[in-house]
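Just one chain is shown here, as structure tokens, and it is the form predicted on its own.
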Amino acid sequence: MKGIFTVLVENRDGVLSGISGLFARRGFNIDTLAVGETENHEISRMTITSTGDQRTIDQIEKQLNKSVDVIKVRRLSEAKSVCLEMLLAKVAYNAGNRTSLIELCQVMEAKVMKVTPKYMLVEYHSEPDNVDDFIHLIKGFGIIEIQRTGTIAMEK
């Protein structure tokens, strides 16, 4: 099961360094973490992603809630939330396969952002199952590195 969790805390230091601890002192694993400050420059958002089973998951709602700088915490349904990620990629290409790999970028609308002789760095934004296809369908070109941002999410 799948726990999307989203945190406002005080924008403060040492609050992510609080957060992350709690995770590792209880055994819990952080799949994507991501943070902004909101509207209001006191408060900053955390988009948590996490699994397990029902239990664990509910477990962690409650640690959150206790922590002295978390402001509010709702956990999102993924049926009923928007969750994006981004996704930069350095891809080689060469003189064969260039077009293809132009042709499959702006099938997928990811933006090529550089172009060097050896390799192109693409942008790519979308929900988190068709940045995992995207990175396969990638993959053989041959991926020279890769980047990707955690979990933002907003209920519908």
Given for the second form:
Amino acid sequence: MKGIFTVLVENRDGVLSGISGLFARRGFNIDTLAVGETENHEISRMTITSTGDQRTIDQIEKQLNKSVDVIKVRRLSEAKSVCLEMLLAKVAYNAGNRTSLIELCQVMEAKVMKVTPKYMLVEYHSEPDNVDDFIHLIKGFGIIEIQRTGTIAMEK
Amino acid sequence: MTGAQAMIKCLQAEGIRKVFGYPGVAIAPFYEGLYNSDIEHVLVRQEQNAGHAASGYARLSRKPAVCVVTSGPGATNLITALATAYADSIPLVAISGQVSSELLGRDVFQEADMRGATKSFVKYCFLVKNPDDIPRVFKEAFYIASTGRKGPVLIDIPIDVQTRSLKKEFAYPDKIQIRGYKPEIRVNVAQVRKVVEAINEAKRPLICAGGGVILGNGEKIIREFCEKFNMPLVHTMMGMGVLPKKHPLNFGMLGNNGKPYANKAVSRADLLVIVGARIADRAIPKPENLLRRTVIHIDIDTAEIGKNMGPTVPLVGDVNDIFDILIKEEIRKSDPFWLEELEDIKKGTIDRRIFSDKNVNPNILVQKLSEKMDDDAIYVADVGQNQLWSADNYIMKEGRFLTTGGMGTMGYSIPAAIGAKMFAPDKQTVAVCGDGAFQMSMNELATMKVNNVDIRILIVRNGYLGLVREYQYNLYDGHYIGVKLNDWPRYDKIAEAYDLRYIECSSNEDLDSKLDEFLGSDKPCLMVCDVDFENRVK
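If the one shown is the form predicted on its own, what is the structure of the form predicted in complex with its partner chain?
Now the full complex is given, and it begins with the chain already shown.
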């Protein structure tokens, strides 16, 4: 099963390594991890997604709660929260498929940030599943480089 | 006021009278502070033992004890002791010197990244970068170490932070504000109801007490609870001492090194109340087998619940808070037939292990020794066959049985016994170790001697790393490798070197008189008991 955790932590050095170390030591997976300051610069918010059985997901929540640098942990359900991910991709094109790539970007509401003779740099953000689909679609053109942010999530 | 002076002030504010340590350049300013203070410094002979001695001290005082080391190798030497304390939830505050803050990360002389290195072995680690943070950091360190599930906390403090002056006036905070750490747990009344219902529905309830009961000062209330409701009890190795061995409701230590009748009691029980135990592999090798019965799991650490086994009824909180409520509830007394059944199981269990006629029988040794010891004596068992023979045969009265159950760190017994005795000088203290473990911390005989700490050390000598040898016997067809100690050193010479009384015993017949001499000696004493290496734990 999938676990989405939104974690408020102290915005201090060593905290990120502590949290990632906790996952490593106990053999928990980190599928995605996104970190950034909140409106209070002393506090950061992490969104961590993980997969594992029920016991593992429960343990992740408990072990995170136990960490002194963690202020609050919330487990989100996909249905009751907004989950977003952002993608940057350099997609190769040629004269023959140039129009279809632009059309695809229009349909998917992806933004073309830069065009060079060899590739377009495309920005896309959506729910993680849609990002997966989008990657699948642009694979046909040829992906030169790709960067995903990891999921950020918030309860509705 | 300098940072170092502030550190001393903080320790004084926490009521610390003694610290165990080993100095070096990076911690020198703090030592200068110690020189000018009334806090006593106990110089150990290797940093790891500063941690173990503090552990022994803390287990007796039931408050955090302090150890101090320098940066680099001094600090890394301490890590094993921190991991040992962490595994057994012993409250320590460890202070390590660090290279000057502007040099951090440059791999200068004696720099070790202690925060990174100890992350998974401490409850929390501070790296202090500003002298003005010292009062808050110390207050938080003592608070974190001693509350909730206890454990070691490390304060890593660069030398310049010790020498620089505080800009603000020193004030030791009396309040704690840690957003991410709220150890006070209010007992969930609805869960308590479920626990009471489950106990009342059970026909064969059994309490399983772990080290958490002792760490939470819960021996008294658990005993009252057992006696009031006629509730039988088994315990883990770390839970030894919750009830005296001869208490009619005590059915012994469970686990693969425990009493077979204790394990039978667990398998016969239809309700198990686990209190302050991790359900670790040595106590309960197959936790899934427990799920055929109702399991109530009581622990102060929420994360322990469901970590190794999903309980039927979890209850989180302090052992005294919880049992103060439970003892006032209407709980049905255990049926006499259940206690009779347990008695029958106990009587019907025959110990089929065969012990060698040669030399001293280790079972008889531990039985006789513990029988002869004072009622409130402290027994520190090391690690190896000696530990398992000790746990198996120790006749617990009203004293303490200290050992490292979680980490199993060889060499623990001597420094821990020194620490324990330093807190409780009036209590008879005996360290029991094998000839392997003894050689891991025999350097501390000097600490013992210099500080006039009168502990008794008993070496169970068989010339081998016995437990590993036993493992090689069982699993590798007796292909013994790396386990023979080759009859060295000459223990009589060691005793002479440290001016200890020396006693040797190599037969069961002599045990009584030799043990009397050992315990009755007017000065620290080293006793070697020869045990046939063919003797096994199982």
